[in-house]
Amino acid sequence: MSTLAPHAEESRGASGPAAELRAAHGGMRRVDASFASELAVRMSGGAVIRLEEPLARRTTLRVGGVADLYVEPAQERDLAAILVFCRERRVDWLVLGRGSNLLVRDGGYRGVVIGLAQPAFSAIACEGLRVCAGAGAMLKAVAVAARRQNLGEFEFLEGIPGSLGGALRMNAGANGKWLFEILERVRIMDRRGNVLEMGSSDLAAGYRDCPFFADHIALSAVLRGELSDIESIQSRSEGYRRRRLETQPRQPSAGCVFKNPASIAAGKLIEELGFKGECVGGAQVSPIHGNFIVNAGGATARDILALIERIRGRARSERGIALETEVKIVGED
């Protein structure tokens, strides 16, 4: 049986944050200790289950409320069991990678948050020109593995602070490169727990989005590079690293907040509108890069959302531009 580990805050009793959150949402929620115990019976001994898990510590913005239930499957059949059980109980679920492109509202997430952080989902193997990596593998680790095999085309991944699964969901990119440019095929699991393999051409990926992964979970992917000399690979990697240090803030953030509209880069637009350095509570538009909102200290999700709406409102009223968020926003107010 998997480990059922309620978060320590539960021990505070009826007056603690967990009880306050339950009261705010009208009594007991559908996902409770009973739900967790029944799910645990269906999973292997290596799986982890935690009630009322704070999501602020699992996102790079360091804000957000708690998840009703946080689960780390130890193997693919655990993941299938989670999806089947949630479907039976009509409970929502969310796959969480490193949380580098995610804003969780202060009310937390009503449902099950799934983390693919265990070794079964993080393995990386190289063969010839190809790298096969689990969805939980960090992009930097994928790039390092490729470099050790003298494989180019992976260098841009080193600067993206996320997992491969999250990168597939949003067709992550940097420095004019996109993940789907090097993607050959991917193994996925659907909502019923079925596993299948698809080629990259079967997936309609666009700018910062692959809608297919809104209701399918990536398990692993095969990426293809090109042979290159180690000096060239290291030179490109170092160039990308220097550019990141010069143009991106080091404070907690979720990366670029907005997608670039057709007419102008979002960061340039935000700078021209005079938002650089503007604050709402502990949230601040980075003085370094206009398309980054950082947690300058003590920010709440509400602070960040207010700043996002302020920027969107002025972009619409002064420039006639409808900014679309790149960061994914989930949870309840």
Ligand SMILES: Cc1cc2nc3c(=O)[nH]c(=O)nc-3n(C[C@H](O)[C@H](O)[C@H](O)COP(=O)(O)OP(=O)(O)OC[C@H]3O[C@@H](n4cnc5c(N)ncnc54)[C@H](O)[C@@H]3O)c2cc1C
Second form
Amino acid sequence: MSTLAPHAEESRGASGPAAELRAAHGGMRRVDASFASELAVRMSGGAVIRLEEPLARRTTLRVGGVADLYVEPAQERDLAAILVFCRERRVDWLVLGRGSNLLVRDGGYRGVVIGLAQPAFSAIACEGLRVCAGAGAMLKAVAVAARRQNLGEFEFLEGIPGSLGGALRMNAGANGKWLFEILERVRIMDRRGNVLEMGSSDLAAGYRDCPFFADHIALSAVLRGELSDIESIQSRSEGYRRRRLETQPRQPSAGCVFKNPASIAAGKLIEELGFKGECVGGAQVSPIHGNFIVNAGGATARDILALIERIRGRARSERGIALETEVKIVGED
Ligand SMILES: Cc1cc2nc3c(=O)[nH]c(=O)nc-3n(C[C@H](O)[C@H](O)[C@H](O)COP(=O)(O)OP(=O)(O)OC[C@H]3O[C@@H](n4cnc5c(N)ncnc54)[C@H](O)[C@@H]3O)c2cc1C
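Switch over from the form predicted alone to the form predicted together with this ligand, please.
To see the whole picture, the full complex is given below, headed by that same chain.
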């Protein structure tokens, strides 16, 4: 039997398309203790199931409310069972990586949050020029594994504090490179729990986005590098690391809040608009980097969202630029 938190507080209905479906079918279904117990029966021994799980501790911004249910499958079979169960019950789900690109609203998430944090999802194996890693593996661990094999092209991943799954969804990148440039193949699970393998050329990915993963869960990926000498790899990694230390704040954040518009870097625009250092409650536009909003202490999601809207409003009215968030905003007010 999997781990199930013994207490259930008041349950709530989920939002989004599933909630609309529920309304159409007359009556709300709830993610509550009995839902959790029924799901637990379908899980293997190592799975974790927790009711009312605070998401602030699972995101790097450290804000946001609770998930109705938080589940860590111990193996792919568990993950498929979760998706099938959610589908049967018409409950929304969200897959969570390291939470380094997520802003969870203060009302939390109505539905099931799935974390791929168990060892079955984070194995890393190297073969020749390739690194095969689970979606739950941290990017730093992937980069370190590649470096041990004298494989270059992975250095840019080292300072991005997320998981491989989140990086696939975001097509994460830095220093002029992005993940899809080194991606060969992915294994994915669809909403019905079927596992498929796809080549990177089957997937459309652009700047900080691979829309396919909005609807599919990445399970693992094969990345390909090039042989390089260890000194060059280390010196590139070290250069990137130093640059981050010099240009990015240390306080809790979700990295860059906005995507760069075509005409100007978002950070520069925000600085030119005079926002650096501006606060709402405990949220602050970093004085170090205009595109970072940090939790300077006791921030709420509402504080951060207010700053985001203020910046967007002024970018639109003063410069005619529509800023789009890079950070994914989820949950309820
Ligand atoms: C200090 C700091 C610096 C950063 N620097 C960079 C940078 O240089 N470049 C950059 O690109 N980003 C950067 N980021 C942002 C972030 O680290 C990346 O976007 C990262 O790829 C997110 O991974 P994650 O595991 O944290 O994803 P999460 O934040 O957990 O999730 C992000 C999105 O991915 C989805 N997702 C997660 N796992 C999966 C999966 N297995 N299958 C399908 N979808 C999934 C989630 O549902 C969500 O929509 C930075 C963040 C911080 C805090």
